[in-house]
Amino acid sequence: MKAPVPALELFHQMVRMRRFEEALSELWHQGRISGELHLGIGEEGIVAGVLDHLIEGDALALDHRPTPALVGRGTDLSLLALEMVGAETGLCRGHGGHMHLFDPERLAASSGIVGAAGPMACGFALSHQRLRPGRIAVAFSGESAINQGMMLESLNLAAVWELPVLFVVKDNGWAITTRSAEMTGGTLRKRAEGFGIAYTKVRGADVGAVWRAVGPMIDDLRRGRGPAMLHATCHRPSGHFEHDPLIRMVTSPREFAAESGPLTRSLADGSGGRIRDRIGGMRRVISTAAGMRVHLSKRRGDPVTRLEQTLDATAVARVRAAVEKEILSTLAEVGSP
């Protein structure tokens, strides 16, 4: 008999992960962290349903989105919250900011280099299979990461060596400001099935979906079964980083105006290449905000809001409750600018 998914439980890590990056995400508004800054928002429903069937010993390789991972892996907020904002009280001492994050007693590790969960992660289950059996690593990476060489690699070593290893692909469709087709040979499928490695597909927005379907990878995994791959389809609103220039300009008319005032100028620039190429690249412009707004128009996609619906209404209202209590709490660890 299978389990049944345990949807409440999974609807307050995920609104735990959501409002935890919403609060960043003010904290960024705010100057109070420097750089860009990557949210997983969106990305729960895969990273919860992923989670809730790992065990302690198990590893985390994470991409320059692991904020999600380590909220539901149990990492202290106000310890995550401090590294954001570069505090010597942080996570790693205020140097790993967002996107280099490592947590030793949880086994979580992430890098903003794209491509690195793959090789970090192989590690992982590389040592899991020597000394720890029956534990699995797992690499999370967008979908273009797998285009990646080294990740490439990480494919291959985990197959020829039968490693534990269960790569999640999180794919929204988009590298960066790139539709991942259009730079994409083949297709996922093919090329886990190429290494040998099992693949599954499922969408990410439907996080007892993707609970159903990481169960049984995972149990052959610790079996010793060799290598899986899990992708997992997303809607992710925000775009590539916070104040994403391409989804200012399609959700904005007075950022579209400001963006292609200086475009179409160009056009009557003699000074630049030819007017047939420099209409190409405005058509190329064109086309990239027109796939972006239909993207950001696929509403259904939002794991949070999509489970919330079939719940009961009390029981969301607690969870939400007990998350913002947790959440200012955590603001309050931050303090004032």
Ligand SMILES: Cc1ncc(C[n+]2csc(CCOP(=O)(O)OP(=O)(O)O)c2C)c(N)n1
The other form holds:
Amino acid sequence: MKAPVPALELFHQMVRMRRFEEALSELWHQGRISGELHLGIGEEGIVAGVLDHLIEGDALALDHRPTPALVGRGTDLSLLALEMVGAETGLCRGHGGHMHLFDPERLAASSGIVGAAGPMACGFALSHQRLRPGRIAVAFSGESAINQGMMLESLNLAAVWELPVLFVVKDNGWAITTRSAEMTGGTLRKRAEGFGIAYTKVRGADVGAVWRAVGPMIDDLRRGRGPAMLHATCHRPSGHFEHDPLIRMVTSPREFAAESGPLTRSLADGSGGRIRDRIGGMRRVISTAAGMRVHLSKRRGDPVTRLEQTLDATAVARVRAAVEKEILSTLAEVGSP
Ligand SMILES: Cc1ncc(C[n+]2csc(CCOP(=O)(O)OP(=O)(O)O)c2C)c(N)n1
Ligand SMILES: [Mg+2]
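Having seen the form predicted on its own, please provide the structure of the form predicted in complex with the ligand.
Next comes the full complex, and the chain you just saw is listed first.
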């Protein structure tokens, strides 16, 4: 008999991820977190659906959006938040920021180098294969990371060494301001199959579908049946990072004028590259902005609200209240500047 989807627990984890990241966003806007802040808002369905199948000793190799996975895996929220604000008492003594994190107790590591989750996961998986059969490694990455050389090498090595790696590709269709389809040859399915890697595609906004799809894949990995790839689509409404200029441009005419003004003025400037190239550059900016506008207007579903609509209202309220309490006490630990 197939196990039922643990909907309330998945909802609880997704709300924890969402509310924690919303709190981080506020801290960033207050100037408490320095540098760029890449959040995984919109990816929670993928992360929660996969993590629910993990057991103690499994490893996580994460990308530049590591926060939802660390929250879902049980990393202490205060340690995480303190790390983000650069405190000595943070998870990595304030040296990691939001992208370069390591939680040794949970074998969870992240890197801002696109594609680095591949080799990290292979390393974890090789040691599991030798020392702890039955344990697996999960590599979370974006879809454009699958074009990175080291990721392709990792797919190959994982296949020839039959490593227990689950490559989870969170596909939002964009790599900063480039549409991934414009720079990706072939399909991810054919790529995975070319390496002899099992492949499944799923809609990431449907956490239940992710959970159901990934269960048998992980069972196979634990039995030593080699690597697998889960290709999950998702929609990230806030763009690449907080205060994303492309998102601002396409949602506010004033911001559009502010961002495109210097480019327009450069067309009238006699110096620099050939006018044909400069007009070509301007066209590309307009086409990218138009593409993002279309992307934002498409209703792709939010994993949190989508599941919430199917749950009992009292249970939802209970979960939300518990999460608010947890977030408030985390913020109290971080304190004021
Ligand atoms: C090796 C490397 N090249 C380029 C970058 C700059 N960079 C940061 S995120 C990013 C886009 C990644 O796109 P994707 O893998 O689809 O992830 P997403 O941001 O959409 O989640 C790029 C090019 C980097 N960090 N590392
Ligand atoms: Mg992407």
